[in-house]
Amino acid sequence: MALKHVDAVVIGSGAGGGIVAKELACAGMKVVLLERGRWVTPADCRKDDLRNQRTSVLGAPFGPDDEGNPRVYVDLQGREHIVYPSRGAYHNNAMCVGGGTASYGAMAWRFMPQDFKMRSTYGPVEGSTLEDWPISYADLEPFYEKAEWELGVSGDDGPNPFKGPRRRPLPMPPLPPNREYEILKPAALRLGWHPFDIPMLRNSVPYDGRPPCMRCRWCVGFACEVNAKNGTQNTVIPKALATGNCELRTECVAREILLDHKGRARAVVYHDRDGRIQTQPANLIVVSCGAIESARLLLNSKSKWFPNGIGNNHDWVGRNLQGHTYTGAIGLFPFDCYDDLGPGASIAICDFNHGNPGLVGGAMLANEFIRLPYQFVQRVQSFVPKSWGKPFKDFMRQWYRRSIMVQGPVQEMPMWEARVQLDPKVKDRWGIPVARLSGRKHPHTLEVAEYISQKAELWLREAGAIQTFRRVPGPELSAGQHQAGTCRMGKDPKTSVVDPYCRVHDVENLYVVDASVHVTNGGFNPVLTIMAIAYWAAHHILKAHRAS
């Protein structure tokens, strides 16, 4: 039986799709929200050190399963590898209701004004597709504010002199400081830096009917058992469903988008939870699957209008895949630093996001979330003589509680060669060509990472560390949970995939609303910018809807 025609289909319920679905449903539109994963509860996590979104050696608890969900990764030597969600080269982001927001660390950063005009600020970078955004910080500021207040953000960025202007403060105060905060803050001040409380999508006080954070160690990589971590699954999606205008269909995998005889999007073809192919017609379609899967869906949606995939007549879909080059340092101290107060991350500086001599961009620096013992092993194993046996156990016993890690997400130089394609041979369990990932980091990204790691080490030594280890990643492709850039926003269809309002060029009723549209990815966790763009795009979708 044919499915009933609706006003809108939103594909993906994460930071972008969940918000768009809520905005459209609250405005009276009939919405179908498709999610390839399922609802995940804290009970599903089991507080397992070896099976969480950060450590997935025993599987990806927030989806997808290894079985039936491969990708192909091409390494720097050109060798092809079939990889699965529990492995790093897969570059997984959670696939469940709420997407990555169900398990993230919940840092809630606004990009800085300079982040929207990187080419104008620094000039061209050889070998990079660095460009300005077609929208500005001022355009997004009201929508940043809306995300902060509707979902709920705690913190205090008042002492940060580098932030963009804001009309309202954050709605909740920061959590009380932990031991690492008390150690790092005076050190930063002695260095002449400007430390402040990290903004987080986490309740420090009761907010919108949800309790405050209980400060447990199982935070980043886990679902919050008291609902104090604010994602789309416990904020906007329940509000969308409460309108009666939004239907959430879980375990539904989008296969392709169909166009009509005029080149307008007319329906989404998807596999339901029983594997049956369904066709959902709609007046408009919003793709919010994350940078890898959104590009994959567009590339697999071929027609006479777009023989190489929707939006891809100029070969930009899937290009410029980027994430963040995390860099920093670990310090060992002659006293206990660990107080078992989650989430751990608490203090940051933005002194090195911009204005670094001879460098393009930079990164914020912050102390790390609580590192569970297995995660600590992963961080330090390259710095100790043996990563097994009694010497390593002795190292863990001596230093686990006496260590602090400071790190930051370096803003990457986008690369044309870093990309998502459809693999010509490998298919998933539904017979859909899988994503093929290839490319590398730009050399200048690694230069910036080296500089930022030196600043992290300096901060730790000033704080009293007696030994430090710097961590700088290699040149391999970057994406991961901060994946972005594959459906670039721009005004020119020849050099971008969507327009400034996230509408796919030449398809008037098809939108991409997630980090795919980011021109650059800032030196910050990108989720609040994804949310702000979702509110921005929804505002313009509704404006066009009312006009028609």
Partner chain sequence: MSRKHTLSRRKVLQVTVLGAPTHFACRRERSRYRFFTAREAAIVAAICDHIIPPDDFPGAVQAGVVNFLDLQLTGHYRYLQQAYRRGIAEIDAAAQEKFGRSFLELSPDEQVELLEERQKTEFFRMIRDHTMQGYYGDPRHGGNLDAVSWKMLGIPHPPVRGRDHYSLEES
Given for the second form:
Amino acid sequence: MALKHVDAVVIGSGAGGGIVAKELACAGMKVVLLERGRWVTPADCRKDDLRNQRTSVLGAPFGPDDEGNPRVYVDLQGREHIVYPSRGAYHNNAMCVGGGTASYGAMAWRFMPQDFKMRSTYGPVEGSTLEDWPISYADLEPFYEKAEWELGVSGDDGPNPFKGPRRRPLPMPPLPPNREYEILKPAALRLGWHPFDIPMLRNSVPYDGRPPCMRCRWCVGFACEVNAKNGTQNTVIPKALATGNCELRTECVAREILLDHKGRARAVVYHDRDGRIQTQPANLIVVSCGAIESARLLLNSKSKWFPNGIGNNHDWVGRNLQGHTYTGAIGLFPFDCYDDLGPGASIAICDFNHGNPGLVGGAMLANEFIRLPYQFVQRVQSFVPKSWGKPFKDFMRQWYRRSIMVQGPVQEMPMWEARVQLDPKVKDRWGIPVARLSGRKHPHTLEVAEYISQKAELWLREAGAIQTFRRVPGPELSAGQHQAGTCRMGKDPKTSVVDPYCRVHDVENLYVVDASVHVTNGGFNPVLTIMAIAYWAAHHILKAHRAS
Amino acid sequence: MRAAVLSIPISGIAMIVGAAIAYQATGGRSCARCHEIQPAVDLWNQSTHRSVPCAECHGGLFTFEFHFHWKNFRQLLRHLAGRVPQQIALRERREIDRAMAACRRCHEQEYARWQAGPHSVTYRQIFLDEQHNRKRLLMDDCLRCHGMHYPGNIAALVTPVDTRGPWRLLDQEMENRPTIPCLACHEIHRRGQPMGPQRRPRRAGPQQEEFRPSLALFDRRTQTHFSVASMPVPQVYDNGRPLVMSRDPRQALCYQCHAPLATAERASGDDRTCRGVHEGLSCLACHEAHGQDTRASCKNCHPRLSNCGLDVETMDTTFKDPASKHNIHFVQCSDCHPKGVPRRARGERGLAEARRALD
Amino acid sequence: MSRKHTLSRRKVLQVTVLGAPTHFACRRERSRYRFFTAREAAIVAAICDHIIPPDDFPGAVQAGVVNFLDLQLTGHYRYLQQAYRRGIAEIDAAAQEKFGRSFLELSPDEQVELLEERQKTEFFRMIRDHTMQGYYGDPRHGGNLDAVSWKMLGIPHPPVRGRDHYSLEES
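With the form predicted alone done, generate the form predicted in complex with its partner chain in the same format.
Then the entire complex follows, led off by the chain already shown.
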């Protein structure tokens, strides 16, 4: 039995979906927001350093459960592995109300103008599907601003000469500096770089009725106990619900999108929390499930118009899966660097995002969030001569408080071969074929990573590190929390999945609004860009809706 | 059919009787395995309360309270299914109530003081305080110090979680329950020597308190107690100057909730670290441990008159009048003597008076 | 009294009588552990203490790491039970092969020598990682007793951290 017809269904309540739902609901549309996870609160993971979004060795409290939610991962040798959310290679992004924003580190970066024009800035890169975005920084600027002010961003990017022009400053000042900041800032200035306070979706002063950060040590990977970290779950979603126009249905897993006889999106079929199949008809459907799950949903929605999945007639859905190649260095210092002031990450430079000789793109570099003891073990294990026994215990004692880590997300060269497919055999708890991830990083990405890690090392050395270890990841696929690219935005339906307004080519009322649409993923944490695109898309959805 | 129906209550009774015999015979050791409480029993065996039988605090088997038996039965089922609890804690409010009633039976005086003092504040008083709720958004962190045993999150406790109200507790039964029960600051199963008559200090007082092994904070996040000895006492600053901190380790407990902000500045957050004339004093120098009452405390150090020759209790401080602008925690000589402390008042007369009072 | 009746009465008795002995069955002393046998636990303890040896701060065993492993192997790490059984047996077999004695009979130096030879094996990497989790991870999981490793590293716990609620000026 079909449910009551509504104006719009938004699938996924993360950075993209939460904002679209709020914009549509505030404009008076009746919206159903489907979320496969639950409301997750700080009480659910209680600052557990072995069971959080970053270190999930004892479980992934922000979802999904290990049971019933497998994926298939194909490694570089072509071997298949069935993987689970709490273990490696799943490339998990949280699945709960707010999505990744409920537990993220909350860096709020705007991409730089060049990040939208990678192909025309650098020319083609062999073996990569590197392309320009169909929209520019100037198009998104007002929406970046809207995201910064509606959700709340603190920081000060004034001293960053590389940023794109902004009309309005950030709404909140940065948090007072921590010790790492004080150590790294003069060093960067000595090197002739341009350090500044990282913009963060985190209250430094009371904002929008929520209190400021209390600076505890458990930040990235955890839900905030004082609500100072701004995700969609404590900002836009409550506003959407307060309008009375938005109904949030949690623990509802979308199965497929149905088209009508004219090839328009007609309804979403989903499993409700009791596993029953429901059909929710709507005028408009927005897919915001994250790059892996959005692609999976489109691929699972087969029809006579789209025998290989919606929007996939040119085989672009699921392609160009990318994340970030995190690279950097750890420095050991002859003095204490640890001051127990969360979130830890505080200072950044954008000197190496672009203009690196002979290289395409680059990365922002910033000091890392507070590394909890077991995280520190994981980080240093591969560098030390012996990762156990008395020498390692001594290493921990000597260096835990005397280390700084600087790292950055290297912009990846998109790869046609890095992709999300449907696995022909493995199905999830509801019998839906699961995502099958395969592919690798582009070799040039690793060259850039090598270069960036040298800069990180240089910074730490200049700051007084007596020993440094560089960290450059291997060529394996990277997706995970910064997953992007699988439903590329473009003007030509033959080489992209959605149009510049996030509408799926050839389906006039179906939108994909999340990082899937990113053509390239910038050298930055992508969340603010996802939010800006959500505001941008919502703006155009409302224009189109009002016109019709 | 009738056999099956009959066998349920009969085997239930048989189980209870059997359990009672087993408990009597082995003093709880035999219960531990199937109820998966071995670590708790091990700890109890080494604790100050080792001579107090389990049933004294956790309830005896011969009771008509359905929940008691139901809880035990579920523990058995979990044991048989091989589902080992990852942590052992008193979770249900009935169990906490029962434990508190047990505390009261022996520690009547302390219980009475607690009940009369501010730490017996109830959920209603904390979470339905209009004045607070209009100004400050309720959040999970509130539960860190008030209601640390509450199993859910703030949205499961109070509605609505906003600054408009009107607020109510979702479960009315919670309203009059204490937010800071005995178990907030005491771990009963903590290692220690029983306090026999031979070990008891001759005069009851702070000295006796100091050696109480049970002093431990119940940390809501980890759902475990941390002993007072393992907890930090922060260095607090007065405009960047490190204050003299009392070396009383018991304060570590107070600082967990009456904590300064991340800046560690005096009087920030809920900090009351003394500056000025009382700098370096422990919280417990003036505040009675259970009732927090300070009424009789001045006399400990100022037997009759202050060093200035005045009756300290009548001086213009928040001790005399909460509206005073001289907070007793932060009052300095220069507050009343902006031009410097007069030599005479500080010396001779005041001291002579004080000495006479001491004699 | 019909035959049918006596039968059902016997049934009642059977079910009833079954109840009581279960309690006495529980009195039997078995391994203190839930997953490990006493012998396995002893081997694991020896390995853990080589991974994080005691010095002026407790080693892995004293910090409760064996309890952590045992507990987690009945919880989230249930899927690794066989890997542990096999891994422990392999180490013991390797000791037999190299020294002609079981792992527990080796001197501490011989044990370390054996582990060093095997430090690239999957099992050793796993138990090393899990030992680190038990020792440096949260006490709630059964290891890191009284947050002893955090104290060693110099991280105050629980942290003293207030927040802006009623400030003195306002009240």
